[in-house]
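Next up is one chain by itself, shown in structure tokens, the form predicted alone.
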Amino acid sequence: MLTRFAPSPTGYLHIGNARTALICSIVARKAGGKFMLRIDDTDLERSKAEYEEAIKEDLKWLSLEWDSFARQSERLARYEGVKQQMIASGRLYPCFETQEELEIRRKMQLTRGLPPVYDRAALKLTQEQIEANIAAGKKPHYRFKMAHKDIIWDDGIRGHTKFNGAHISDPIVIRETGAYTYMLPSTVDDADFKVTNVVRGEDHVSNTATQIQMFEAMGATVPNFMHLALIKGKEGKISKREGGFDIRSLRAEGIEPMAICSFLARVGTSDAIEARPDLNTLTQEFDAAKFSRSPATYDPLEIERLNAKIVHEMPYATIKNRVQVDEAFWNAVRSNLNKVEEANEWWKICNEEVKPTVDDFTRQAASLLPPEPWDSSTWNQWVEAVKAATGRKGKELFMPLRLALTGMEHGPELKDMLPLIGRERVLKRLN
């Protein structure tokens, strides 16, 4: 088995594409197969080297390592060869309509209650007319001629899927600039590299119908297809052109890769979304039959919940280069962290100068501090003594102590903080 992830380097890797990459990798690994990264950069104007490098970096960070690699911009001669073969066989034909002309025809068809399918007017051009158009400076774009027959396949998620080729407009595969659209190079690559399983979004289903005919026109083996229901934000579609959904933003916010992978492997399935320690576990649990055909919703709060669970279980050895705390400190605070880097803030609160808010109450509380050694039970012992001596309770009791000890209204559990701060610093802050 060979699966492939084929992003266009026109933006940063976003959560929807990362999901496709993850499922591609899992499908291959579960079958003992290989996973390919292919950069679809035929859009030379919008494709950027920095985006390609960023995509590779994000995939590696997610532990989605690829077994082979290809770049479409290095295979243009191959596409040109297939283009000429398909022109000769009559499956590609030149067209000269402008976008304005096509839009007028489309509106006329809709007005008449007809589907907005290209009317194949260019097929009526004689060779002399084609040559005359070119001589007049008109540059042709090329369409793939769909065979008007049923296109049927068994989809890994959708099940039995059927399209009528007569209802699909002949797609433009080469623009008047000579640039290729997505359709033909993708098909050629899948055939040449012997991709056996194509995993992609539901929005590509009609493309699949077209590309099946392209495979057949090339005499190539048609791969198996699996179309994932789209993942959307609460406000609508996720796009790489919109901020906040890209992997590097989540990474900068302190989200762990396995929080993202745990979410993406389960969202849209019948399984509960739970934190998993590694990709091997996700691979073993994977079952395509559990995926729904309904769109899934991306929930940042769900990822944050998973992130906290993963952080709580992380051993010191895996994070020691990311924090400035020792192992004992990490083990004491990790169960109260949402993100790894928060450990540094806890360390500062415990060891550096803070701006406490003190008054007569905090000074009285200081006089009731129990002697060391301290542990997690010290806080409750002390608070009960302060409560009995002052009559305070609830927020009136706890908030002044928090402000005096940490200088903040919110923060980690004080029962865990107290032993880390130490009696000497606590006395100094309360007074």
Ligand code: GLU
Given for the second form:
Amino acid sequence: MLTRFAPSPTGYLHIGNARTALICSIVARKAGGKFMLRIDDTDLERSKAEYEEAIKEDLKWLSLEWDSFARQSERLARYEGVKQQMIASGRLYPCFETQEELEIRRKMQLTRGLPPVYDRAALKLTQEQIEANIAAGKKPHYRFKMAHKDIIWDDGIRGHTKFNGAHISDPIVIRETGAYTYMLPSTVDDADFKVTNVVRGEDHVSNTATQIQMFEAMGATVPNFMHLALIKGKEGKISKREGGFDIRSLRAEGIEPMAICSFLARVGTSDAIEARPDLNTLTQEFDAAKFSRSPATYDPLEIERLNAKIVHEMPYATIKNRVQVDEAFWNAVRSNLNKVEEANEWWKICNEEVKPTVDDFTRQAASLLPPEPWDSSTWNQWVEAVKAATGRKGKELFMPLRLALTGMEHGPELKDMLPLIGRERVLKRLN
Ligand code: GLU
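Having gone through the form predicted alone, I am curious about the other one (the form predicted in complex with the ligand); can you provide its structure?
Shown next: the complete complex, the earlier chain at its head.
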């Protein structure tokens, strides 16, 4: 089995395409197959090398390593060969309509209640007319001629799927600039690299109908298809432009790769979304039959929740280069953290100078501190004693203690902090 993830390098990897990459990788690994990364950069204006680099970096960060790689801009000669073959066999034909002309025709079709399918006017051009157009300086664009018959496949998620070729406009595959649109190069590559399973978003379902005819026109084997229902934001469609869904912004916020992968492997399936330790586990537990056909919802809070669970279990060795705390300290605080880097804040509060606010109350509280050794029950013992001696309770009691001990109004639980700060420092801060 060979799957491929085929991003266009026109933006950063976002939650939607990271999910496609993850599922492609899992489907391949589960079957003992391979996973390919293909960069779809035939749109030279919008494609940027820096996005390709960023996508690769984000995939590696997610541990979605690829076994093979291809870049479409390096395969133009091959596409040109297929173009010539398809022109010769009558499946590609030149057209000269302008955008405006097409738009007017489309509007007329819609007013007459007709489907806005390209009317194939260009197919009626004679060889002389085509040559005259070119001689007059007009540049042709090319369309793929759909066969007007049923196109049927058994989709890995959608099941029996059927389109009628007559209802699909002959797609433009080469623009007047000579640039290839996504449609044909993708098919040529899937055929040449012998991709067996195409896993992608549901927004490509109608492209699949067209591409199945392209595979057939090339005499190539048609791969299996699996279309994932889209993943939506709470307020609608996830788009690259919207921002906030980028893998790199999640990473900058301190989200762990396995929180993202745990979420993305399960969202939109009948399995519960749970924190899983690694991709192998997700792969073993994966079952494509559990995917729903209705859209899944992206929930950043769920990712935060998974993140905390993952952080609580993280061994020191895996994070030691990311924090400035020692192993004993990490083991003591990790179950209170939501993000790995928070350990540094705890360390500062416990070990560095803070600006405590002291008054008679904190000095009185200092005199009531229990003797060492301290543990997580010390705080309650102490607070009970302070309550009894001063009559204070609630915020009136806790806030002055927090300000004295940490110099801050908010922060980690004091019952966990107290033993880490230690009696000597606590005494100093209260006085
Ligand atoms: N470059 C296409 C995209 O990003 C690939 C779609 C496909 O997987 O065929 O949408």
